[in-house]
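Given next, in structure tokens, is a single chain: the form predicted on its own.
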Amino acid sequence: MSATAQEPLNVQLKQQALALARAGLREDALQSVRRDALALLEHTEFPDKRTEQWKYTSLQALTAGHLTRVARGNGASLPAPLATHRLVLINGHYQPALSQLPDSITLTRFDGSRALAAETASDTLRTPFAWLNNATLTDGLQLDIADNTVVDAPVEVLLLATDDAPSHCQTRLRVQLGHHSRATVIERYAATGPVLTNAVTELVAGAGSQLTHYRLQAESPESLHIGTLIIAPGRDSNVHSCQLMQGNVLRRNDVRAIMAESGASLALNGIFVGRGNSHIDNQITVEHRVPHCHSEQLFKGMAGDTAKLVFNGRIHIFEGAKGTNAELSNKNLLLTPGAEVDTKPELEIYNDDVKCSHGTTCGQLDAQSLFYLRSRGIDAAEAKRMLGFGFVNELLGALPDQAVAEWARPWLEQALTEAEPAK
């Protein structure tokens, strides 16, 4: 066995990530951004099972060589659009010929002035995979919506990853709403083949703005996804973000919302469904740094076969953030005896004048409800699907956009069907 193979897994992955980042250094507009991120990456340990936020998630799947090969496949077809206006990226690269945006949105490519500065990145991104994204950045995109602008129709951002061998792609998206503007953005991931998508998305809502955001993840079962979502609501703004996730080889979802402007309101909702031996790890953190902000979190998970779901929701109330109102709820349903859910809600409060609540539940399908449906001539698989739909129906019914709601129901139907154990 080689010396490299004898190294701990997190050391091997860090070496691969550093080699990837160093190989991408070159002189262009993003040179300083990549160098700063590389410096952060060099002083950051990759996680292992002793890392608290990764103790239920192994990176063993990445030993297949995902960090040593860039995805270059081009054989996948584009899924049908969910909106009239769509922005398309394939393996992390912008496709202008396949994209069309309304005149009210300005599209710009990342350069040194638009990417996060080193001091901001070190506080905001935090995870080694987010810094790897910065260190290998080639084609980041920013959508700008001017002050006092209403974008009437939703805009879809399709991020497609495709290859027939273990490989990776890096995607980067920033959405910036001006003051008192309003928009709906559908962030949609699709993938074919054993590709790792390492995605970073930043949502910045200006004062008094309203943003509805969807993160739809329906990649193939053999794919991998490590995502970082940063949300920064402005003063008196309203941000609603809804995430729909289905399991694959490895899915890691790091969400960090920074409430740093008074009067901001944030709603985070999510449905995540594991099937087969898939894995989903949600790490959600909402930081209330200033007074008089409101946040709500409601996530529901369903696991079948030997799938594993992880949910860690954290609310951090900073000193001086009086008048905070924060709620967190995670509810989970085990569809089969072999499935697993590990869930932990957290409150960290440094102020007395706040209103906070948190809770989590985990249970099995109700035997009486299942018996009732079976007694009416409904087979077991269909009865379980009906109860699964009922479990998340309040979230499906609250989706504000018809196109997303129509997409979500067959998506959930497929996910629940695939979660059924082999007979």
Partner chain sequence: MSSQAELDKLIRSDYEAGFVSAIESDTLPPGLNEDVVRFISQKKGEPEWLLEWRLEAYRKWQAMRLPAWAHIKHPPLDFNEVSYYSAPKSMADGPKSLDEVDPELLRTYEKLGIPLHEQEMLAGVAVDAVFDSVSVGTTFRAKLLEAGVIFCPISEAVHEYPELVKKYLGSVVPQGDNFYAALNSAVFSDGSFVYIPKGVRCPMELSTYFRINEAKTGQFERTLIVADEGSYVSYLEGCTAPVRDENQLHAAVVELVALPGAQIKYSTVQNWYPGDAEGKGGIYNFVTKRGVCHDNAKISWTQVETGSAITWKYPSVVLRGDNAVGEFYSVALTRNKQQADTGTKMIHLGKNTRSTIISKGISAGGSSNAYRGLVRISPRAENARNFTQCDSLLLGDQCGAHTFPYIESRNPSAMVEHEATTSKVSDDQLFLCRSRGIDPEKAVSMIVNGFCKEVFKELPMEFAVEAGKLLEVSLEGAVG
Second form
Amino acid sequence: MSATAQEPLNVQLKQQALALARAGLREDALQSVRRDALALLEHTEFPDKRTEQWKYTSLQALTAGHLTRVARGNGASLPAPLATHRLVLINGHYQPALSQLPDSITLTRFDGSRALAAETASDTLRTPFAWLNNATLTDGLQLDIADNTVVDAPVEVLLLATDDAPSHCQTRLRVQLGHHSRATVIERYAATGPVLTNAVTELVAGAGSQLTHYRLQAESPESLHIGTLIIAPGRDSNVHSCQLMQGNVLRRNDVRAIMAESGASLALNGIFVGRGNSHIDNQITVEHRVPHCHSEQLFKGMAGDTAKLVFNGRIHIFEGAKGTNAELSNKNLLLTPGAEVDTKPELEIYNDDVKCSHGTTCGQLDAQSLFYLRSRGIDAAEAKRMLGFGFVNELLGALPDQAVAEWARPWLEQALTEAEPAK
Amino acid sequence: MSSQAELDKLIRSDYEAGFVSAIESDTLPPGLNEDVVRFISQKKGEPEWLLEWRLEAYRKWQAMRLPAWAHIKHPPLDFNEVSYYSAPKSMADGPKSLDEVDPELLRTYEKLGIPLHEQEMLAGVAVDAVFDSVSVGTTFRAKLLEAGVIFCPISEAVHEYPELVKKYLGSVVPQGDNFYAALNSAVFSDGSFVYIPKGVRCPMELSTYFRINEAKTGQFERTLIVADEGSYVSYLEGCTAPVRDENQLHAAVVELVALPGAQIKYSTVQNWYPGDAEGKGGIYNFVTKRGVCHDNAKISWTQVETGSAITWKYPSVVLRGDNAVGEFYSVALTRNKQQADTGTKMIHLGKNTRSTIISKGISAGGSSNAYRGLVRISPRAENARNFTQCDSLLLGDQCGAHTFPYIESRNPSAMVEHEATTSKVSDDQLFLCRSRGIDPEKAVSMIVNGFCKEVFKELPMEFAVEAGKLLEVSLEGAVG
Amino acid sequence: MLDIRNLRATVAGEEILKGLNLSVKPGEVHAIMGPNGSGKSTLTNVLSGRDGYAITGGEALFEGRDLAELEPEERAHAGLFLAFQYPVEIPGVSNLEFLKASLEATRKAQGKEPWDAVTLLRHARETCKQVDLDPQFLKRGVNEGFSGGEKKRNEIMQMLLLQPKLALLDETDSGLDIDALQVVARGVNSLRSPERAIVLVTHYQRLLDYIVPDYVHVLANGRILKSGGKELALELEQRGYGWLTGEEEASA
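Target state, the form predicted together with its partner chain; input state, the form predicted on its own:
Now the full complex is given, and it begins with the chain already shown.
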């Protein structure tokens, strides 16, 4: 270990990030993006226990030095595709040979050959990890769907991380949907080995467009994921984003939805299941900046074994955002002793002409239902699994895309079965 | 006619308790150091252990940082500009009974609607009146003592009941608990002490009335209530202060101990001077209130907060014993430039512990009103239950209403439910009332009272009426 | 009692009432019928003084006083009552509390002695019975969790307690089953007297089977197109509105 090992972890992480960022500097069309990000990194501290937004999540796992080594593995086999068209990135790098692009989508790589839209700027991003992603931006995909275009079949973007030593990769995805267009994008993460995926995804939906987005995160238990998702719905657009997450060593998702054009409507859903000793931390912010937008969030979490689930859902209504309608519901099940759920639904409201509500529950499976099932001869474990599945079915049943639902069912069943305590 | 214009008009009402009493005082010059701590301790003739306790708190405080997490903004506080001790001169020799108390002091309390002559008092309510840093009189003490109930200024309790004070002081809120609690522990001047013996139901309501009078003083009172096994007490505190242009600091600590089977009901009507319409002046109210509930005990906090420029307080319950019950009912009204960051903590440690949180925030004018709460279920808290309902009502589009509930659950058999809504007094509701002949002012006050009803019903009867009136006065001229 | 002369009114800049004339004398019951979007609700809202409705021409006089000059509560004090089509809920404010405030203010403005609590409760209970509402409803929040029919009966109860000179009933029959309709009609009929007048605004003729009007007016496109006796309602029931508005095809 270097001499800096004596420093507190957040100081070490900052030094590692700065080293990566400085090494990544080069002169091309993206140089200002990287420089801005580096400047932000230089002036910020990496989080520790005292950082409010990281109160329940420790970065202790990163002492293994993930940020000091870039993931280089390529041995992993690809999981079966969920859609006809699939684009593949391995350790953050685009794999043209493994990818197939529909005609209606234009692909651009973040390879420095051209500059990027303003939304990619670092000030939209909020965490040092996202800035690190910007500071080291050399690959990744931007998908452009032209105006007035309907992309019929879902498009899958598979982001695979693989290495057998603690290491990291930076992944970048931007989806830009033209006005009055429609598309479904499946953003799917897979990993083998103790790799940290540091992801940034941006969704920009044009006026009157309809975007359906899935974020599937069922990476291997030994992997780590720190991700940022930015959603910018355009005027009168309709965005539905659904996240399905499985716990791993460390999973942290910062989601920021910016309702900055009126008439936009956003549905944000998620299912997160933690088992074993896994950790999931969701930090969701929906910003209502303009009048007459609608947002609806439903997140369901289940924790078994000694897993820890964190949920922070913040609705921020800005001054002047009249006629806002915003709802948030977060329901959690603790399946076994030893598991932990920490949840905080926040409202921050600076306008009176709004309808806002949030609700959260935290508890166990209904004892009467359990008893009913058992009295019909179903054993306790199976009954729990069934009820747990029933708990998430409200969301799963509403998924617009069949392929994803079919993928999710066995995955969830397995997650629920394994969450049974080994008593 | 816009309802907003009427609302604005209604919001600008006057603070009725804003007069200054002409009382000569012994006031310590501003500034804080170990000598000040020693001076206060000496002034009260305290035993050595208490002086040491205060000094320990002072040293802890010196090493602490001002908390920055609350949703409030204020200029940096200079703790050397505050005077840490002020007492009416007439109190120097210590009047032995209410008959000896300076008549001007008694008039002050009469003007506030708190007559201290026992024969004129609300029947069944005993009052401890705290004026700046000292208690000026406690009513019905003899009658309470017949039942074994101790109700006296804490400065006296230190001398008369040293074992009780030594045993429980700081047992719920330790000296180094937080910045303001540490400050209070170092310089607390007076406050009330209550002890209810085993199995006794306190025969009357106890109340403390706090009044800040002197300029540039801080008030740092300390209240300690111990309810022994199976006893019951209902306690109420009220607070007011004169209108002054500078901000004044109030950093109190309240500790409640509910031993097995005991019940403590603690109600607050807080109406410190809130500052003027432009946000000038007003009390900075940084208060730590916490109770510990042993087996089968119950602590219920009810608060109606209408005053103070800044309110920072989180009356909490540590549910230590099995089957303990914690309750928090709150109405917080902010208007003009007031800021409130208030809520509660329910720490579930014992089995079958229950807690209920009902919080109603009303924001008007350019104010900011935040609920901040923590519900923690420890792994040992089998079958713990919490229900939280947290509603905000907005009167106007310049104000803010915020909700920050922290929920931490580590036991699968526990059930935690939290609900929050934000709404405004709708034009339709106002119109219905007006169409039935009710003027807008009355209509808003009815709707707001309806919004707060779940909390008001928790207050002792006389004070529920008071609270309703206080709200009405505060809303005067404020319709939406 | 009510004189509406060439009344023009706009909602959100759009002219809905386009020169409406109507005269109602004490003791009379008028029914105003018309297709959806004809301006029926605008008329009742303008008369009761709801925000967002602007009078741009003509006048509406109640006992010689210009309604436009009166605040909603002053209209109520003057003896005008609107039964809402969609009564709003006011959580936490009990019906009784609401009635007390309403009656206190109105009786005071009318120079009547206030009712003490006992009298109020007695009257309120009796009136509840009259409209088939369980007196328990008095303790519940205003319209909070009431069914559609209960809300409408609650409106009638308020009307009976306030004893207005002129009652405007805005689609009070909509959404009621036949039993509830009869209860409402009974309540309204009990208010009929030589000093009072009633204006029923309705889409359907069936209410008029139970509250027989002296006059029926057809409102379409912001004006009274035709007036007649109670037989006009039956004709409308059979022939629809198309023959009057000249949109035979479009009428429902």
